[in-house]
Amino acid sequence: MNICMLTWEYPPRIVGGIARHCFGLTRALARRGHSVHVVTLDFPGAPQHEESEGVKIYRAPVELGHPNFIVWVLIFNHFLEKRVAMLSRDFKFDIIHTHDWLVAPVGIASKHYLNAPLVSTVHSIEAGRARGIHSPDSRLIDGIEWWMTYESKRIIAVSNSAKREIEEHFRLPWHKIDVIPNAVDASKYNISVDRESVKRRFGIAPHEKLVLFIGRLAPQKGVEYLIRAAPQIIRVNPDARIVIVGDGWLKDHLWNLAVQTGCQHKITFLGFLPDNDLVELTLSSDVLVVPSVYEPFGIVALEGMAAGVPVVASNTGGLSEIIEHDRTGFLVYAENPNSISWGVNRILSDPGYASWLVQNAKRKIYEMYSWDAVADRTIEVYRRALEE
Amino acid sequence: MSINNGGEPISVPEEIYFLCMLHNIGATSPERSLTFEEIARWTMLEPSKVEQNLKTLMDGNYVAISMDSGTKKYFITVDGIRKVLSMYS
């Protein structure tokens, strides 16, 4: 198959799971043998094209410019289709794929000249984003992820949960849906660290439990439970230290709300970090804290349970699937410290419950979470997509 | 511009707006840097209001300055880049 995938965001250009999602299933199927395109954004220091594993990537430049983002959206897209066409002459895409909202201009307009289904990918939508649809803006992207789930001919949604926020918005009749989950790279943990100078290269110090957070810095990521959740990790577990990974806009605000605490001199704030980082640092964790207010997935609940790193995630969306309380992981209630530091303070007390947990984890992430079986679930769609 | 979070609206700092407004326009490498009065046209901000959002975010290293035939001009960082996409995935 011939797959044109169109996303505004893939790696080195990684804002949040779409970039990571996106490089694990066309790896996966340019594995199994298919032709994959993947046109998307450009990046300062990344090539305009490349083939790394069988992909081939197009990033398109954006010659032009304006200060109202959702006109920038529209004129990137025109960028982007531009691409799309001139591949057209040198490859006849059977599938055209995009993943939410940003590139959905570009992906209807290629589906009707180039006359190939169009599925579409919903990793989140504005609605539970913004938690409403509350400004102009707001409406106006929920009106394009509208139209994008109409003209699309199959609609994958990240989790059960997903499916049904998707389905009773849009009022999509339930069987357009198909839900496949995110997946993880479990190999990419299989290597040994020195904990203790990994600690120390982040200004931790070897003795120190690490509660760790990894995402943007935005509201739906919850940040500011855990935060406020410190005093209470910090009372029970006095060596613990809070590292946050990651940035956003929230950023001032989280650390202003640490200073509020008086536990800023726990909570360490490391900004974005390359993935060997990443990697070194989540195998060195104690603990990965996933406190979204709204998430249809999660996949770094995923990443901490392929690094064999007990897991404490809000009881909602995509991670209440992921996740099994008290079995491969602990659910505590979303915007509530309480429930996160009883959480926390529950698996750094008791290493033989936490490690408990990590196998439990383990198992369940071979088991059910490899890109190659998302990849295989996905041509399904594909196929199906072609045949009605 | 800010955003509800439940219930209790937080708003977006100016700056970080302005970084947008920055990254929306395309100034995103020294090649697409533009300058002081470019930027001021733009975003159409008092002069006051730009210096002082373009200090900030120096400081942050969300922005820096590349040198054309001795005319500064101000570009968003890689960081900077990151930040902006936070907003929006």
Given for the second form:
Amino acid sequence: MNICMLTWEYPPRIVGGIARHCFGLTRALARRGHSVHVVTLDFPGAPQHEESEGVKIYRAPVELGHPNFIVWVLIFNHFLEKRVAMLSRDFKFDIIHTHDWLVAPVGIASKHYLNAPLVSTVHSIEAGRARGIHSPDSRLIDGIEWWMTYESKRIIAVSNSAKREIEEHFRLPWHKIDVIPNAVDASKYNISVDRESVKRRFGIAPHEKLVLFIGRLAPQKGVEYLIRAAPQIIRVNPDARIVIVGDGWLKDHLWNLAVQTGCQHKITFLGFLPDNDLVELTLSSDVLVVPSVYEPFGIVALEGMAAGVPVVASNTGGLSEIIEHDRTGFLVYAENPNSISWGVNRILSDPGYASWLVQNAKRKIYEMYSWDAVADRTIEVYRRALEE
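Just the form predicted in complex with the partner chain so far, so send over the form predicted alone.
Single chain only below; no partners, no other molecules.
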């Protein structure tokens, strides 16, 4: 099967979870003998065309820029469309697969131009991310998302809660939506690290207990509630150090909030980290916190579980489907610093309990969340799209 995968982010361009999702999925599809062609944006220093582990990657130069994000998205879709059209001279694509609204226009145009069925994975929707449709930009994004779901032969949701959200918001027939969870490459965590050395590299004392957050600094990720929980965490565990990895437009606000708590000396902002550093830092952590307000899936929770780090996560969306409370992780109330601090302190104060959670979580990862299993289910969706 010739598959054209469309995504605005793909390594080394990593903004959120879509890049890692597409990276894992495309390689698993290629291992099954399918011809996988990824069309994505260019990135400084990355080749415009390369083949990696059987996956053909085409990075389209975007020749025009614009300070407005939505205008820029519509511009880069034009250049992605050109790249797909040029590839179609040499390949007959059987399936067009898009990821979220940012590449919906090129996916829809390619569907009609190539006369191939469109499959779309919806990782999240604007109504959830923005907690309602409150602005002209949100209304436009919401409209593009509806258009994508209308034009798609099949929709893939990353969790059952995401399926319900998509079905209700866009008034879709339930049988048009398939649920396929994210996955994680657990093998990348099968390395030995010197925890003390890693901590020193990032300015953390060897004796400090590392409380880690990884994600975009955006409202839906709930970082502010972890920061508000800092005084209670540090009161019970004075050796705790809260480390925030990621970037985003909320960074200055979050730093000011850290200062307001009086715990800024115990909160470290590291910004964006490359994958190698991120893996080593995760393996050196004592607890991973996923305090999301809105999270259709939560791939970072899977990564923590695979790394053998106990996870404290909001009891919301896909996180509540990934984590079995008090067995494979610890679920807390969203937007509740008291609940977050309670979960973190429970794990930091009881190493035996933390170790038990880790053992259960690792077993679940290997049984349910491999990319090979996700690829098999995705291929079945492709086949259904071709038959309908």
